[in-house]
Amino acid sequence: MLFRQAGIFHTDYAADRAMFPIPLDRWMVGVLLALGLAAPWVFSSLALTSYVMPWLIWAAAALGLNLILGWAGQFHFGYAAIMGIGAYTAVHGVRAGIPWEIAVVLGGLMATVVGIVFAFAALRVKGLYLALSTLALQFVMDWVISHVPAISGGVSATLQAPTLRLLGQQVTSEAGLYYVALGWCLFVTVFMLNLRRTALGRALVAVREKDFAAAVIGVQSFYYKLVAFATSSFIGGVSGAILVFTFYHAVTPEQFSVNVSIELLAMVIVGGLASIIGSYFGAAFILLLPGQINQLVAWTAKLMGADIGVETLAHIPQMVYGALIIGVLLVEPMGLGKLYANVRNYLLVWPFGYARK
C-alpha cells in the first residue's frame, strides 16, 4: 500500500540507482507532470500567469541557490544580483539581434563569469565572512546596474523586453510562455535529481560536511566549490532571463534587489537544504502563501463583522505569515521537504510501525 517496497528485490545496481524505484513515486511524478502539461486548460488565465508560472520560475531559481547552499554548504546572499545579470544580458542580446535561445544562454554564461570572479575572492573565507562577501556582490551589482546607463538606462529606468521568439517563432500566448517556464523548470529539476547520484554531487556533499576531510581523500574543495558557484550562477542567470521574458516583460533594478536575495534564501531554508521537492515547497510558501493569507484574513474579518482598521488589517497577515515561518522551522528545522520525507518514511512501513524499531 502507498509507498510499500513490495517487488523491489535489490538484485542489481541499476535498479537501486533508479531515480524513482518505488512505483508510487513514479505514479506521483507522472500525475504531476500530466497536470503541469494540462495546466493551461486546468487553471484559469489569472491563476496560470499570476501563480503557477512565476512559482515554476522561482522554484528553478531556488534549486540553483540550493545547489550552492544545500549541496556545497556555501552561503550566498547575492543570488538576485546573479539573476539580474542574466536578465539584462539576455535582454540586450535579443535587442541586438541575437536569437532568443542564444541570448538566454549568454545571460547564463555572463552570470557564471561574474559569479566565478566573485567566488575567487569569496572562497578564501568561510562562514559569516563568506556571507558578507556574497552580500557585497549584491550591493556592487545593484550599484553598477543602476548607475551604468548602457546596462539599465539609468536610475529607476525600465528596459522593455523584446517579444520572446523560440526557434524563430513569436511566443505571445499565455500557454506558450507557460510552457517555456515549465520546460526550464523541468530541465533544472532533472539536472538536480541526477546531480545527487553523480561523483560531482557526492564530492559537493563531502565538501559541505567537512572540506578538510574531503581533501584528505583527494577531493579538491576549492575546485568543487568553484564548480558549484559556476553551475549555480548559470542556473540563476538563465532563470532571471526566463523570468523577465515570460512574466515581467520588462526589467528594472528593483526586481533583483537585496530583498529578493533574502526571499530566495528564505525559499531554500524554509523548503529544506539539499531538498529538491523542498525548493518547490519553499517557493510556494514564500511566493504564494502571503497573498492567500491576506485574502483569508480579510474574509475572516468580514465574516466576523470585526471593525478592524485598514492599517491593522494590512499588518495582521504579515504577523500570521511570520508566525507560520517560525512554526515550520520549530516543528522541523530541516524545512518542508523534511516534513514530506518524514511522512513518506512513515508510510513506507505503515501500518507496521514496529518495523522501524
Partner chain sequence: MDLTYLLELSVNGALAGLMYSLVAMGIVLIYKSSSVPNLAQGSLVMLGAYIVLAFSNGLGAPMWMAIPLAMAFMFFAGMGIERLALRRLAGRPIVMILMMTLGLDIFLRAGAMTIWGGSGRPMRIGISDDPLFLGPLLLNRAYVVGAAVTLVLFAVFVLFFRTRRGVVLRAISDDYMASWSVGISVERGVALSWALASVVATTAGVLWGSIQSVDQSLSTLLLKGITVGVLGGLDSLGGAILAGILLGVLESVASGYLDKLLGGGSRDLVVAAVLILTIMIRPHGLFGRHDIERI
Second form
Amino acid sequence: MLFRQAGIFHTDYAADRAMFPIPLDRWMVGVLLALGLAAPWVFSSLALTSYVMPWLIWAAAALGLNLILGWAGQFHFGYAAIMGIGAYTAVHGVRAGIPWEIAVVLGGLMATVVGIVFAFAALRVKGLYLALSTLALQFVMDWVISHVPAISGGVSATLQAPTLRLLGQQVTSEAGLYYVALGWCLFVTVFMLNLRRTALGRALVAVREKDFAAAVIGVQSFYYKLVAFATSSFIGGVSGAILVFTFYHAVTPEQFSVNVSIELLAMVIVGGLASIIGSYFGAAFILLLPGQINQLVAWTAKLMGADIGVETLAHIPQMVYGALIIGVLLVEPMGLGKLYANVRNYLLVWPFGYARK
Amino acid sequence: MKKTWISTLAGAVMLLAGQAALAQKAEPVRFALCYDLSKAYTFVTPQIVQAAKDYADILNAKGGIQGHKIEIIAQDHGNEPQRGIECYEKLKREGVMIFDTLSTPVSRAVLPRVMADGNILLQSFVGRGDAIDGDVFKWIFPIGPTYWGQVANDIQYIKNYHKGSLKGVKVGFVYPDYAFGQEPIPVLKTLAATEGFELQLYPNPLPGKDQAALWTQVRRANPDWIITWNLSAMHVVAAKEMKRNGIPMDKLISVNWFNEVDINNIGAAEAKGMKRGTNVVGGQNHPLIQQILKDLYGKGKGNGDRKNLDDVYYNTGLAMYSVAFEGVRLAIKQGGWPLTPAKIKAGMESLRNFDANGLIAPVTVTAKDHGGGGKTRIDMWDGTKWTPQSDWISAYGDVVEKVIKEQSAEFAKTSK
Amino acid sequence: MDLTYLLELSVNGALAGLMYSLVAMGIVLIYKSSSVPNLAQGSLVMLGAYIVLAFSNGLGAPMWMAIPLAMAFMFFAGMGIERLALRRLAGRPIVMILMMTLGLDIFLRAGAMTIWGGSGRPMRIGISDDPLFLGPLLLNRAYVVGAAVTLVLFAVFVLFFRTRRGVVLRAISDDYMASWSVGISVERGVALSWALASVVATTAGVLWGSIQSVDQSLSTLLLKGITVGVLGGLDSLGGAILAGILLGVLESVASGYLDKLLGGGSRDLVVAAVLILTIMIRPHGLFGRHDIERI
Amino acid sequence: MTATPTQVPDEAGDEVLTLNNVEVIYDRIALAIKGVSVQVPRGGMIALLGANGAGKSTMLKAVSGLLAAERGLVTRGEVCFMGEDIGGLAPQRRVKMGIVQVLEGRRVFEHLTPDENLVAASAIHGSRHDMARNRDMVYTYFPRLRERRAAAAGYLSGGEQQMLAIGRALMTQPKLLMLDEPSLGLAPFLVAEIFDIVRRINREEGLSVLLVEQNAVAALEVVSHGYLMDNGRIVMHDSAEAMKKNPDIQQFYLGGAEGRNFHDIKHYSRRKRWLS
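Right, and the form predicted in complex with its partner chain of this protein, after the form predicted on its own?
What follows is the whole complex; the chain from before opens it.
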C-alpha cells in the first residue's frame, strides 16, 4: 500500500490522465526534483561534475533514442553521429559569433535535417536491415567528420568549445554548468512524459506494434516514423551540443564514434524499451558502472590480498560489465525499467498481494 | 591532579602535531596514470605502468625523491573520454597534481581541464605535437620528440643515405587513416616540396589489419623508402605483406611504436633489415634496468611479468618516468615542500641535458619549449637486436616549428 | 588504365573477400537456423584463435592436433552459449537479441584479455611468406590458402545440408512450429548451428590469426562479416561466398583507384555504400529469401 | 436439444486420447478453453467442429505440446495419451509417443522438396530403413506427391501441400493423427479426395484420427463421432449421424441457415454459453 490507489477518486478526466495519478509517485518526483535542484550542495564536487551531470545529459540522449527505439520501434545504430552533428554545428556556430542558445538550437536543427535524411534512406526497410543501414550511415558520418578538416578542426582533430554563455552571461561554475544540463534533461523528460499521452505517442506505438496494421486504421506510418526520427534527432543534437559545452569542453570525432552509438543503444535496451525511468537507469548502468566495478574489483583484490596485475585488474571489470548486460537481459528482457515497474506493481498492492490473484 | 591532566593533554597535542609533521614529511609525490589498460592501447600501457612502478620502487628503497616516497596510481579508463575525465577529476580532488593519460581521445578530452585547472599533464611521445609550445600549453609536458620531429628526422636520415639530395627519391607513407596516422602528413608535404622528393600516401582504414590491396599498390609504385605509422598488429600485417610482395625489408622505416612483441610475431629472422625511428634506447644494458632486474625481479618483487622487461615499451616507460621523477626532484629542490603544480612546472622547465643515463637523447626543457630538443635516431633490426644507424638527430627544426606554431596558435585562438 | 594492375587488385581482393566470407558463413549459419544476427561472431573468431594457441603453446600440442582440438572445444562452447544465453530470449524482439549478442561480445573479448593479455601472439601454421606469382600476377599466398579453405568448407556445408541432419536444420530454418509438430527438436538444431558456427569461427581465427597475429582486434572482423552476410542475404551460404568475392574486389579496386582522389579511407566508404545500397535495393541480399510479412 | 455427452458409447480404457476438464490460458491472462473433456477411441475417427476462434486449435496444441511455443499453458485438468498423463512433456517426446498434429495452414517446409520434407519429419525415428518404408507408404497414399518429389514444396498447389503435410505427419509413425482444418482454402473435390485418403489411412493403418474442421458437412461424412466446440467449451457431443440431423447443427454449420442472419448466430452462441 505504499503506492496508495484506494481512496483516490478522480472526478474529472484531467485528474485521471494526470502525469502522476498516484500521490506517492508525485511525492517521489517532488523529492527527486528537489534533490536535483539542491544537487550542487548535496553532492561532492566530484560526484556532481563527473557523475551526476554527464549522467543527466546521457539520460536525455538515451530518452531521445528511446523515442525511436522504444516508442516508434525503429532501430537506430547511428545516434552518436546525430549527437556529433549537433555538437559540431553548435561549436562552429558559437565560434562564428552566434549566441549560445541559438547555436545550440541550430545544432539540434542540423541534427534534425541529417536525421531526416537518414530516415528517408533508412525507413524503406525495417528490423535488422534498418539497424544495419543506420550503422552504415554512422560510418559515413564518421568519415566525413574526420576527413573534412573544416569540420573536425585541423590535424589533431580537436575543436575547443568556447565558453558557455547563457543569455550573455558566462557560465563556468560547476553548479552553473550542472543547472544547464539539468534544465535540458528535465525538458526532455517532461516532453517524453507528455508524449505518452498525446496522439503522436499513441500513433508511434501503433506503428511500432505493426505498421501495416497501423496504416489500416489510418495512421500514416511513414509520416510518423519520420516525425519520430526528426524529434529524436533534435533531442540527440541538442544533447550532443550540451555535452560538449558543459562536460567535454572540446569536441573530437571519437566522442561520437560507433561504439558510442552502441553504448547509447545499450543504455536504452538495458534500461528498458519505452521506459522513461529506465532510460535514467540505463544511462547510469552503462556510463557509471564500469568505473565503479573497477574500483570494487581493485578494492576486493586488495582485501583478499590477491596480487592481480594492473592489466588483469582492468579487464575483469569489463568482463563483469559484459556479464551484467547478459544478466539483465536474462533476468528481465524488458530491462531495468521493467524491474522497477515490477517492484512498484508489487508495492502497489503490498501488503495485500493476494488482491492481484 | 589537574596539572597532570593538562600536561597529558599538552603531551597528546604535541604528539599529534609531531605525527602531523611526520606525516607531512612522509607525504608521497603522487603520479596519476589514467591509462587505457583494457581496450585499444593494451599493447603498450601495461609495460609502461610496470616500468613506472618498478622505477618508483627502486627510488623509494633509497628514500624516494628528496625524502618523499613516490606513489604510482594506475587506473583504467578503457579509452573512453568520459571515464578518463572521471579519473582525472577524482584524482585531482585527492590532491594529485601530475597526470598522464596516454590515449589520444582521452588526452584530448582531459587537456582543456588540465589547462583550466593548472595541473601537470605528461604526454611524452604521445598526444598532440603542438603541445610542446610551452607558451600556449603551459601545463602540458610532451617531453621528447613529436611525431612531426620524428618524421622529419626520418627524412633527414634518408637524405643522408642519398648523400644529401632527395631529388627523384620516392618516399611512400603508409598510415592508418585517423588522427595518429594523419599527423605527420603536413610535415611530409612541406618537406616533399622543399626537398624535391616524391611523396606517395597510402592510407589504410581502421582497424588497419587488412592491407592486401595497399601493398599491391606499393609494389606497383615501387617507392625507394617506406615510412609506416602503424601500431601493434598492423606492423605484423605490413611486414608480412611486404614479404609476400617481395619488397625488401630494409626499405622500411617504422614509427617508434614498434616493439619486440611485433618482431616476435613477424619472426625475428624475417624482420631483419627493417628500421625504426627510435626515441628510447632498447635492450637491457642500461644500468637502471640491470638494477631493477637484480633488486626487484631477482627477489621476486617486480611489478609484473619479467617478460615485459624485454620490451622496448618498458624502456619507454622508464624513460618517461625518469624524466618525470627528475623534473619533480628539481621542483622540490628548488621550491621545497609542499609541491604545487607551478613548482613542478618550474622543475620540469629546468631540466638541462637530461638523458636518463643514456636511455634517451639529452633533453633540455624550457618555458618556451616543452619538447626538449626532439631528437630521434634510426635503429635497424639485425635479426637479433636493434643496432643504431645514426646519431641522435633533430632535423628541419624550422619546418617542424612552423607546424607547431600554426597548430598551437589555432588552439590559443579558440581556447579563449 | 593498367590492366594487370586492375586484375591483380581484383584477384587479391577476391581472395581476401573469400576470407571475409569465412566470417560471414558463421553468421549465416546462425541466422539461418534461428534468425539471430550474431554480433558476437567476431569474438568467436578471436576466441577460436586463442583456444588454438592455448592447445599449441599452452599444452604443447602440434598445430595439426591443436586445431581440431580447438574446433571440438569451440563446438561445445558454441552450444553452451546458445543454451545459456540465447535460448531464453527466443521469441523476444530482435533488439534484445542484438543486445545480448553485443553483451556476449564484450564479455568474450574482456574474458580473453583477462586470460591472455593484450599483446599479440603469432599463429604459425606454416604458410610461407615468399611471393607467389601466377604469370604477371602476384598472389597473396596466405589469402590463397584462406580462400581455398573457405571454398572447401563451403562445399562441406553444401554436402552436409543434403544429409538427414542437414535437412532437419534446413527444416528448422523454414518453420519452427512445423518442425516442432513433427517432433524435430528445434532447440537442439539451433544449438547445433551455434556449434557449427563456432567451428567455422575457429577456422577463420586460425587463418586470420596467421595473417595478422592473434589479439583482441580479430573480433573487429565482425563488421566485414556482417556486411558480406547482408550483401549475400543473411540466410544464404552461397550468397555469403559470392558477396565476399564481390565486396573484396570492390574494396580492393576502390582503394587502388579512389584513395588518391578522396585522400584515403575510400574502402570504408565503399563498404558503407554497398551496405546501404544493398539494403535499399535488395534488403534480403543478393540470394536471401524474400519473406512475406503477414499482418 | 441436448448438450450432455451421455449418449456416447463409454468404452472406458480403450481411448487413445482423453482430455479431462482441460483449461488453457495464454500469456497468463487470456483464457482460451475451459473445462474441455474429449475422448478419442482407439482406431476411431472423431471430428471436432466449431467456428473460428472457438478454441479448437488451442485444444489440439494442448495435446501436441505446441502450446508452449505460443506462451500458452494448461492450467487445469489432464491430457492423457494411452492412459498416461502427458501434460509436462516436450513436443518431440509426444511425437515419439505417437501424437502428431498437422498444423492449420499446411505449413510445409517451403524451401525443401517434398522428399526432403519427408526426410526431415523422419528425424524422430532414427533408422534409415523405417524412413524408406514410411516414405513409400506416403507415396502410395499420395501418388501425386511422388510425381512432384523434386520441386520446392513452396511451389506445390494447396491440395498437394495439404497432402504433403499429412504425409509428413505420417512419417513420424503416429498412433494419433490430428488434422487442423485440412479443408481450408481447398476446392470441394480436393477436400473429398483428401478426406477419403485419411479415412483409408484410418482403416488400413489402424490410426486414430482427430479431425478439426469448420467444414462440418465434409467432416461428418467421414467420422463416427463429433464434438461441437464454441467459445472455449464443448457444447455438444454425439454420433455423426445424430449431429447431421440436429436442427441447430443444420442451421448453423451445415448450410441450412437460410434466412438467419449473423445476429441470430450470435444469439445462438450466447444461448449455448448460458446453457453450459
